[in-house]
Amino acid sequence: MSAVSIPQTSPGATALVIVGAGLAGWTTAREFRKLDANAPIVLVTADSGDFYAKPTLSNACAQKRSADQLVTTPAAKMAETLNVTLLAHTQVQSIDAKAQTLTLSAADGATQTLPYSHLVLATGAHPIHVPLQGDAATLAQSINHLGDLARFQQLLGDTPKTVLIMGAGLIGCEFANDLLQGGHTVHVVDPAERPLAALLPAGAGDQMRAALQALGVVWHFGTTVQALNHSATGLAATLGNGDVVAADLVLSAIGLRADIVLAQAAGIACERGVVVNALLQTGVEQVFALGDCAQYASAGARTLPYVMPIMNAARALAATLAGTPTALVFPLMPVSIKTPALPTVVAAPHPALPGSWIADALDTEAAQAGGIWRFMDADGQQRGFVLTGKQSTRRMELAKTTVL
């Protein structure tokens, strides 16, 4: 087993090591470089490390953009600009927290050890897969990375297809809108009564249902896909209610689960994600986490798989790593759902917060038609909001009246 050669700035210095080359990993490196131009940084990633905006995965079809075209900065350029040693196509096999080293496995199978001064876990999240019956069960696709999108686009080809989407949450609705705009036929299956049931009030969910249905979505609510089999024309999905839906492709968009395998194996506390405190420290000395893999104390022990939480977390963590301990305080972070059929902005309250969604009290009828809902707590304070359609431009106005 060999040791990785790291550029040294002083005798005996070890590197800040970041595991993961998604938005969380690269943004942490960039923010740290703003504060420290010289300390060695090593970024380890199982993929190429090319930089792209992950939200663009769910609107590439309508824009006729390939996976390669979504890359905004090649990995080599990122590494050069930020003065980072990039170890691409490299797996982290284990963490030795006591010795402060990683065991790595390169693409050629060679193993190496990598010492670290501080370790940042930005390992992201994996799609949730539910077990399916049938002789085509393994053909259900998920899109979570550029490679996933490239494979899915190859299967789509250049002619219109019928795509069945499992899941009517945020990602499922975004892909449904995108595929419809790309000229495909779309069926969406979900056990809830309406789309985005866990995120939107009922009225907003009903608006989304109607808007995407008008665009062409065929909804199948109150049921799930039980089996996927080959058929004479492609695939046949058998639903729990007994219906059979013919499709060319099946896309699973059920949700994401934090990638905590590496952390758990190292004895780092994990629940829904890698547990971190306000300084993004894990329970193991010199090991930190952020991004889709982290469970934030600053967010009430939640995972937050969105862009703005990552940006805020990376800035705070960089300051801490550079020698100024900085507690992460999340501002209000409304999320824009990329469904052109019904533009929607959500500032969701904490799931455990008692309260209820109400239509805009100033004009209930107009609110129901135009799309304003406020989440009011037991004390009558606004703790979240949803805006749809033309009202989605009022996010700054509603943000000013929302109490964190």
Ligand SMILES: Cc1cc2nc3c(=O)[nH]c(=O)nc-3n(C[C@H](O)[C@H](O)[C@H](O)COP(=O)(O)OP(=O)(O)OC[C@H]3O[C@@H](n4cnc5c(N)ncnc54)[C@H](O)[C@@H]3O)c2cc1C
Contents of the next structure:
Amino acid sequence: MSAVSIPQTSPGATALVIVGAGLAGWTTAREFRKLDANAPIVLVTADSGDFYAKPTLSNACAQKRSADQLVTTPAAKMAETLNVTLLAHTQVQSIDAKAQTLTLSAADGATQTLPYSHLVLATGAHPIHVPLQGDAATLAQSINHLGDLARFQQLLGDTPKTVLIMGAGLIGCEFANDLLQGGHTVHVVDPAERPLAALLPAGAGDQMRAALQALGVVWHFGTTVQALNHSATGLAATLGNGDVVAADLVLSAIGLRADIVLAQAAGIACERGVVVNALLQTGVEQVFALGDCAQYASAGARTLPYVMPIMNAARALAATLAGTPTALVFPLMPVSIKTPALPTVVAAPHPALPGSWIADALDTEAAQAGGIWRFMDADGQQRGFVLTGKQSTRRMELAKTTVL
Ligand SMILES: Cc1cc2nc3c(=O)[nH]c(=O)nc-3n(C[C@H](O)[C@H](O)[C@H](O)COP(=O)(O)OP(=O)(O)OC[C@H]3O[C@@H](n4cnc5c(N)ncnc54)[C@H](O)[C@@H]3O)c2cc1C
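Same protein, different form: I have the form predicted on its own, so give me the form predicted together with this ligand.
Next comes the full complex, and the chain you just saw is listed first.
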């Protein structure tokens, strides 16, 4: 494992190059700048580079905010503040790891070769698409970027619509709650028996099911969307159980897959994400990765597609790039699920950890205000927790008794 330090070269010469202007890319630039005011940084991104908090995508409707209004800092301002050379609307086509160069293509088709001293991959993740049958199969939308939200909002228009959401995971439930608050009718289809089946114990999932149903969600559990066709009134989704659901729009929220396309083509080891060690180094010299595209050794070879892992990873990576090799150690990072119908906090254990969820016995009054579940391992140690409703304010208390 070689030590790294960025050469103090003039702008235009070999630089630290970051690919991606999401939270991972910009936070790495910001953290690095705190440690090194002068080393050149070039940030290359396929999008505009405008800075926004991606979690706000799934509560914009209730707040009546357009995609443009979610931008907190325009790209040019970010670049100026952080003294970064920004190449926006520019796609990295390939990495030549041996020559330490990137091939770029701009929106006008012009190509360019960009050398790097150190390369940070922060390319995020792609929504997973399942193949559907039917003459409207390609009309299923997904929302993972500002541009996706802008398109979806345009399709929603100003009048109440019926939206069918594929997937009752974290993003599906958040959009269901948000769209209902925005005055729309929402159907959710999922093969599991209850929402958030992969993340929550059954009792907490049942509470979420009841809370969103009380708000108006029409659930379709134990089945999937098979076909999407045009109908006289809009779209008709045929489910595996034979039901047909009429909708104006279909939103696919069945999960994300790390974007490993560039890394894989360059011969960089990838599994569920770009494989990185505790220093966030990939298997190739001077190439690093973090964010939704990375599979972290520090997380037991998992991807962690959430905000807090990125903040922690960016700090450690910046220190390493500034010359102090710093192993990434994740703290406990509970995730808040943005469903105002049932505020929920999850500190999930590693999925491979044997153990079981145990519900706290709360008195009736407290139980009506939500619940507490603790994940206990074989040695009787608490390794995770879930809090719902009013109990969700107790995250600090539960965090203190959780063993990492
Ligand atoms: C709707 C929604 C709600 C969420 N809510 C929460 C929440 O409440 N709490 C939480 O912790 N997490 C939440 N998350 C997850 C969190 O937002 C993400 O983990 C995080 O924003 C990912 O940041 P990133 O920088 O890794 O990826 P991205 O934001 O996807 O950025 C990837 C960047 O790479 C660029 N790029 C990719 N390939 C190339 C290429 N070849 N050339 C040039 N540029 C390229 C893209 O243009 C983009 O700028 C949510 C996610 C979604 C979708």
